[in-house]
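As a starting point, one isolated chain is supplied in structure tokens, in the form predicted on its own.
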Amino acid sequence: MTGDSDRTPSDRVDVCIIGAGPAGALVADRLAARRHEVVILEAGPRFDRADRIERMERSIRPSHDLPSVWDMGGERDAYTSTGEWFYPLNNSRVKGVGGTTLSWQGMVMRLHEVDFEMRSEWGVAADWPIDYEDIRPYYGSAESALGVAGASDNPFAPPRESPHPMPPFPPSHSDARFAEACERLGVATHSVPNARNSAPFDGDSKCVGFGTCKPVCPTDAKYDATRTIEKATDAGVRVIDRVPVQRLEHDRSGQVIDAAVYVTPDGETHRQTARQFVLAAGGIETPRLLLLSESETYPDGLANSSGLVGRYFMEHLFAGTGGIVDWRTRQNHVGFLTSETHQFYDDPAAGTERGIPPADAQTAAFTPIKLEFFNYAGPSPVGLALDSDIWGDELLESLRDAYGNSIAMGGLVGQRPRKDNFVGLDSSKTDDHGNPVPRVHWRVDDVTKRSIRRANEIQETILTELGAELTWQVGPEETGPAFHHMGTTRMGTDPAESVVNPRMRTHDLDNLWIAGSSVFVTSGAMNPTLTIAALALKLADHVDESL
């Protein structure tokens, strides 16, 4: 690990950002070039960029476990997960500079025009304070910061100002042969948007496929947001790590954000001051903070007049379904997508000429569903044999049988804002602090389950038109969570209803802002990163219009 061994705090600073996670980076680096003096206070390590070739090495190595690839875990990170259904916390983020886009699968779409309308839409959850024309540039501001390789070939997807700033990934073997029983079933399938170089961007190489995007890319050639701090290092901003901020305090008069108090790691107290603060530490630690700096104005934390900070957490949850076919996939490990369909997004109910059926319910009854076609190479050979109990040409002949013929599809379905999915804190356990830990209490509601099982519909029909025999299937049974924390600070009009206007400045406090997935009010079903960096540009122009 390296950094700046001087964690004392810098004179008062126009920006203070809490979090140097990909909505923290690009709102610093925005602000640096518009020559505002800006600190990052991070809580997690400089990870050392050569460690990367041993991080993944520990990756593939089964003595070790996901979160301890970036070190996760202990006392730092201790949570509890409390409701129907256990949460994962550590497998699902990094604490660090460049957050947990350090171990992300890259995948960059924008959302759909309806994930901000539906309630006028489709009659359910929530509308988005502002639409998609309003967010439709910083996409585009958005996909040229992270580099994005694509192609504008989804007919699906809301209208584009300009093509994607590198070209696409080529399809896989098996993309080709989804797509034509697709076609023969009128499904459309396109491109995947990813954040990872298909040619030489911005002094990075093009992916050499190792193959292991996700935990690590060890390459640089996937986008992490230490490249955007790198940019906003160079741009003037201070960034200091290993600097967890313990609270926020506020003035006498309640309105302004004086001071971010944090914790050096030989335990030094400091106060960092600033004209204005972005808070910018994720869906999980964003409402945790707020909640941890209570104060006699704020007894239930701050920016908590409406009492939703830590509400309506949502996920997105995972639909699978695989098979074996008669024919060589050809496939080897990947490491990402590239290639799906939205054609069930805006309309899950909705069946198609020439094979899918309708679903027994209306549009209403359902969630977002994206579906996914899977570079699969299926299992191992040599955990095949070492599973096996017979020897010899038998061994043989069952390995060819078993083996290079595997094909699977995915999905993500959405799931509604619910109330009582929350962040809270849990005052029963502590942090190395001190400080009461995350509670995360979730659990997936019968509409999410219903959607789940819409997905594994259309998968399973897909794959019987390929000619494959299902071999598995991840249902509303098996699902998990894909790691996409949503909604605990949610935007609005509203005071009593949201806990941060349009712009997302707090309803509560003049110079306090959040940047993240935590102000989405519904979750839609597309990959969150390329939104959160959609926002963030916007919150930047925001927080400079402010100063």
The other form holds:
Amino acid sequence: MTGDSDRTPSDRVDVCIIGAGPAGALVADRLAARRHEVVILEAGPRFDRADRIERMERSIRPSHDLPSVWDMGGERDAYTSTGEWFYPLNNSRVKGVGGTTLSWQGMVMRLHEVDFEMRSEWGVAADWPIDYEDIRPYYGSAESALGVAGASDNPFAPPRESPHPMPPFPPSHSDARFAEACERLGVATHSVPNARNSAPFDGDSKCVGFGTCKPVCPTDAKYDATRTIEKATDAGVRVIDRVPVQRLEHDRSGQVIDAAVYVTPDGETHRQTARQFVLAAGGIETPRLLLLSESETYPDGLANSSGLVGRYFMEHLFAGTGGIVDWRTRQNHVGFLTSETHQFYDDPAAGTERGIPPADAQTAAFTPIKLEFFNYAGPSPVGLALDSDIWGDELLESLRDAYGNSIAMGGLVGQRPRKDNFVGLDSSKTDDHGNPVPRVHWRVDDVTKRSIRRANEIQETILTELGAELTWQVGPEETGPAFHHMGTTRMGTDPAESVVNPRMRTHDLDNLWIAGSSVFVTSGAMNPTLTIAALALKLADHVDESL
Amino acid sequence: MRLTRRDALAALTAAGVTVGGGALFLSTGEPESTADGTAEHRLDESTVRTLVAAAEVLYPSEVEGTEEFVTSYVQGKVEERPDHGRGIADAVDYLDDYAVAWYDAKFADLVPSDRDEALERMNADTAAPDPNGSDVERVRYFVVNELLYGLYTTPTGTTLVGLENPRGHPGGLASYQRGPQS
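Okay, that was the form predicted on its own. Show me the form predicted together with its partner chain next.
Next comes the full complex, and the chain you just saw is listed first.
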């Protein structure tokens, strides 16, 4: 990527995209390939790739907190958390070219068919206005764009038309032991689709096992959106970094956006005009910018005639169980997962004939559950050493005692859309430009807690079958968010019940589109980035048609 | 278990240092000018000697080759990250001042048991590592944790624990698939 110190607006632009994360990058790349003039406005910086190993060291050494790894925090990123559950917002996002893919885990699964039809199939939440078949071809394109290593060995996955671009990562030593125990219990295990190179791909090297995928991969082997930004830039897209958009301005009729007003690092204010605007700033900043863009015509914020901008904020919740076994589990060699099971996704209540008891409630009393087998259970020696208050032989002895026999399962549990979980504005606190900060109001409801308990129950059974002595559990009282921001500008056909239509254009404004997981209607329990990417490619087709 | 130049290379790779050119050398001294006139950043001989002395206490007795490893590792890292080098030098200065005040000798001239005692006496064992903190917190960050990071992100260091490919080391994709007998 080349730097661009000229931060004045571009002339005669077809599309202005706000946000250089995966959604914005993919929309830009696709539209540039169709010869449209595109400019991206990015609030954060363009990080120097040469600094990545130093960032990795920062992530390992205990003196530096997680947000500091990617320079998050301070007045720019101020926020408030006002719900029943504290939300650690700056642990969950990165501002800069590449967005939060700079720090993501890189797990890329397709949503299941049922995720689009929760009202029809389970009688809960809501249906999406599109179904799996509508998005299916875009999933394939997204897997190519992100470079996914995977296999067609998942008996629970939705239908696919072609193999993944790269073969899957082989299973770990502990995966094999998990698979044996699961087979005895009637639970099928399968590979994990990963957006990291199991082989050289598209000019980037294969993974070399630094083991620090999240929060920073120091190589090019894990996908991040800078890869797409580079392609888009080569195709003519202009990326202006460090220019937080302050507001969107509409015309007199209130039908179209005229300009995005942004501020440069030296304090200059500019207006970027365009024919179409794509808001791709993530599940928090996207609704925040709409709310900040209030006007006489739209006193409650742009695209908010439904009153739902920021509402229905959803997350995935972590459920985990771990223990100790009497064999060497060989953990912490790599920082990613190689096996999981979706067996309890479409029907979390179902048991197996050979050991997993059915739940004592119906399917509709749960949310989807995805279960994972860890490759980084227990402490890493370097982490223990740097936190230790002993050294020398005594330290080595304690490391030998602590490392080697840990085993664990994790998992994601979905959360239903609830209007009282929301992202709003907090006018009592302002950012570095005097704007009200985002306010995250969030709690974990009883259905989600019940689903976490169900995940724990299955995990306990599998680990016990494996011979583990259980030593810890993250259940409904200890859980935390998986850092997936969803639902705050939901998609729908009824303008009174949604913010964007099935083409992801806002109901209220003819040239304002929203890319990202904020348009999700339900959360599922799959890591959302592949769906974000697929929807971005779909959105790009619709924007292209409008130009 | 002997630490080697190869381990220093591995540790430097994990620290982001471009190996090759002037990055790995064993000489010490003040910054020198290279043929093209640019300044090289190096720790002086006394600072390196103090770090080696600290490593002899911090590293397990099974580890050999500490002097060569520490010298190569810290000098290579400092050449790439001069600000970090200044932090190390300042922390080592404090360590020496402390040793002189309590033991009438510089840290590297103390017997190992006194070095161990000196670090504990100043609370470097329990202090929070902080590059911008108090003198002791900076000793913990720039001396104790710096040296432990170098050791326990190398395969030689963590193979002692049973892990050939630790976090922060690019050890490839073979080891995670192997069982414990391989």
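On a predicted model such as this, the values are computed, not experimentally measured, just so you know. Residue numbers count along the first chain shown, from 1.
One rigid part holds both L292 and V382 between the two forms = No: each lies in its own rigid part.
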